[in-house]
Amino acid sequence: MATAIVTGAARGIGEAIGRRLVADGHDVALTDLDADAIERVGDEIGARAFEHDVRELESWEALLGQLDDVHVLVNNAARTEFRSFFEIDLAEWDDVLATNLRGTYLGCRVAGAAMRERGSGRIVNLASDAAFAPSGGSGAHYAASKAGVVAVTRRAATELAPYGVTVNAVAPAAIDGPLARGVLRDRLNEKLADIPIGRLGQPEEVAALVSFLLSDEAGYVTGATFDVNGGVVMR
C-alpha cells in the first residue's frame, strides 16, 4: 500500500488531514516535532508516527529512508506568529521562514524525487490567505513564507508534471481551533463579521479538499491554489 505523509499532524488541520486520509484507506505516516503528541494521535487513529524536523534535509532523508512507496505528501507543518511588522525578531523571522517555506521546499524536493522516480504521486502544500491579504493578524514573516509556498508549489508542479506527479496548494483562513480562538478571543465577533459565510472554518473542511486533491479524480489538477476562507479573499 502506498504511504501518505502528513507533517505537523499532532493537532489542528494536520491532525484532521491525517484522520481523513486514514478513513480514505491510506497508509498514513504522521510527523511532528512534538514526539509525545504525534505518538498519541498515531495510536488513536491507527497511523504510524515519527518525530521529524521539516527544517532539516537530514530529517527528511531519514524519514523517507524509513518509509516504502511514498505516493502522497501533505506539507502542513508551520510556525504561526502574530506580530507587528516592526517588532519581529530576526531569529523568529528566520525560523518562521525555515519552518514554513524551507520545510515545504525540502518536502517537495525529497519526496518529489521519489515520486518522480516512481512515475506518480500527489503533493499538497498548506498555504494561507495571509499570502494574498494585505492586512490581517498574521506577521509579515508568516505572510511572506506562505506566499513563498504558493511559488514553490507552482515551480514543483511544473517540474514534476511530466512524471505523473501533481502539486497543489490549499490556502485556509480563520480555521476553528485553539490557535484561532486564542488569537481572536477579544474580537471573535468582529472577525466573524468580516467573513461572508459568517463563521470560522472547520479543520475537517480543509481535510476534505486535501482528500480530493490526493485522489485519482484530481489527476488533471496541478499548480493550483485553492481557497478555504469563507469568502474572505475572493480571486
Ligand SMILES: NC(=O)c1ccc[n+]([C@@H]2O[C@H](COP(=O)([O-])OP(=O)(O)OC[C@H]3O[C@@H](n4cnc5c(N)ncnc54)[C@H](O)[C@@H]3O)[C@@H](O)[C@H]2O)c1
Second form
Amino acid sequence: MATAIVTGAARGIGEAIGRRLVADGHDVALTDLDADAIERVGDEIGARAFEHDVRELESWEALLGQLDDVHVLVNNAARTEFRSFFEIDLAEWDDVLATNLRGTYLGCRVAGAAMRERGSGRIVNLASDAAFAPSGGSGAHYAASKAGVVAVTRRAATELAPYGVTVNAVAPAAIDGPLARGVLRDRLNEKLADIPIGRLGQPEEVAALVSFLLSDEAGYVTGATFDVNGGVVMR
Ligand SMILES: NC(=O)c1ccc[n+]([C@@H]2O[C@H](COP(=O)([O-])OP(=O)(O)OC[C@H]3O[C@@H](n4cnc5c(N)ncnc54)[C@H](O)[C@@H]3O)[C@@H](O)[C@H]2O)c1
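Hand over the structure of the form predicted together with this ligand; the form predicted alone is what we had up.
Zooming out: every chain and molecule, the one shown earlier first.
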C-alpha cells in the first residue's frame, strides 16, 4: 500500500491529521524530532513512527529510503515563536526559517521527486494566517517563513502539475491546543471576541480540510491556500 507521510505529528494538528489519515485508510508514516513522543502516538493510532528532522536533507533521504511508494506528504512540522520584531535572536531567526521554510521545501523536493516518478501524488503544506496578517502576534521570522511556505507551494504546484501531483497549503489560525492556550493565557475570553466564529478551532477541523485536499475529488485543486481560521483573517 502506498504511504502517507505526516511530519511533526507527535502532537497538535499533526497528530490529528495522522489520526484522520489512518481513519481514511492510508498507510501512515508519522515523523517528528521527538523520537519518544512519535513512537507513543504511532502505537496509539496504528501508524508507523520515525524520528526525523525536517531541516536536514539527509534526514529526508533516510526517511524516503525506508518507505515504499510515497503518495502523500503533509508538511506540518514547525517551530512557532512569538517575539517582538527588535528582539529576535539571529540563531532563532535561522532555525525558524530552517524548520518551517527549508523543511517544507525539502519535503516537496524529496517526496515530490518520488511522486513525479510515480506519476501521481498529493502534498499539503501547513501555512498560517501569519503569512497574510499580523493578527496572531507571532514573530516576523515565523510570519516570513509561512509567507515563504505559500510561495513554495505555488512553485512546487507549477513544477509538479504535469506529473499528476497536486500541492496545496492550509492556513490555520487560533486552533485549540497547548500553544494557543499558552499564548492566550488569562486573555482567552478577550481573544475569543476577535474570532468571528467565537471559539477556537479544533485540530480535527484542520485535518478534515487536509483530508479533502488529499482525496481523489480534489484532483483539479492545486497551488491554492485555504484558510481555516474562524474568520480571523478574510482574504
Ligand atoms: N495551532 C495553531 O493555531 C496554528 C496556527 C497557524 C498555523 N499553524 C501551523 O500548523 C502546524 C501545526 O501546528 P501545531 O500548533 O500543532 O504545532 P506544535 O508546535 O504543537 O507541533 C509541531 C510539531 O513539530 C515538531 N517539530 C518541530 N521541529 C521539527 C523538526 N525540525 N523536524 C521534525 N519535527 C519537528 C515538534 O516536535 C512538534 O511535535 C504548524 O505548521 C503551524 O505553524 C498552527
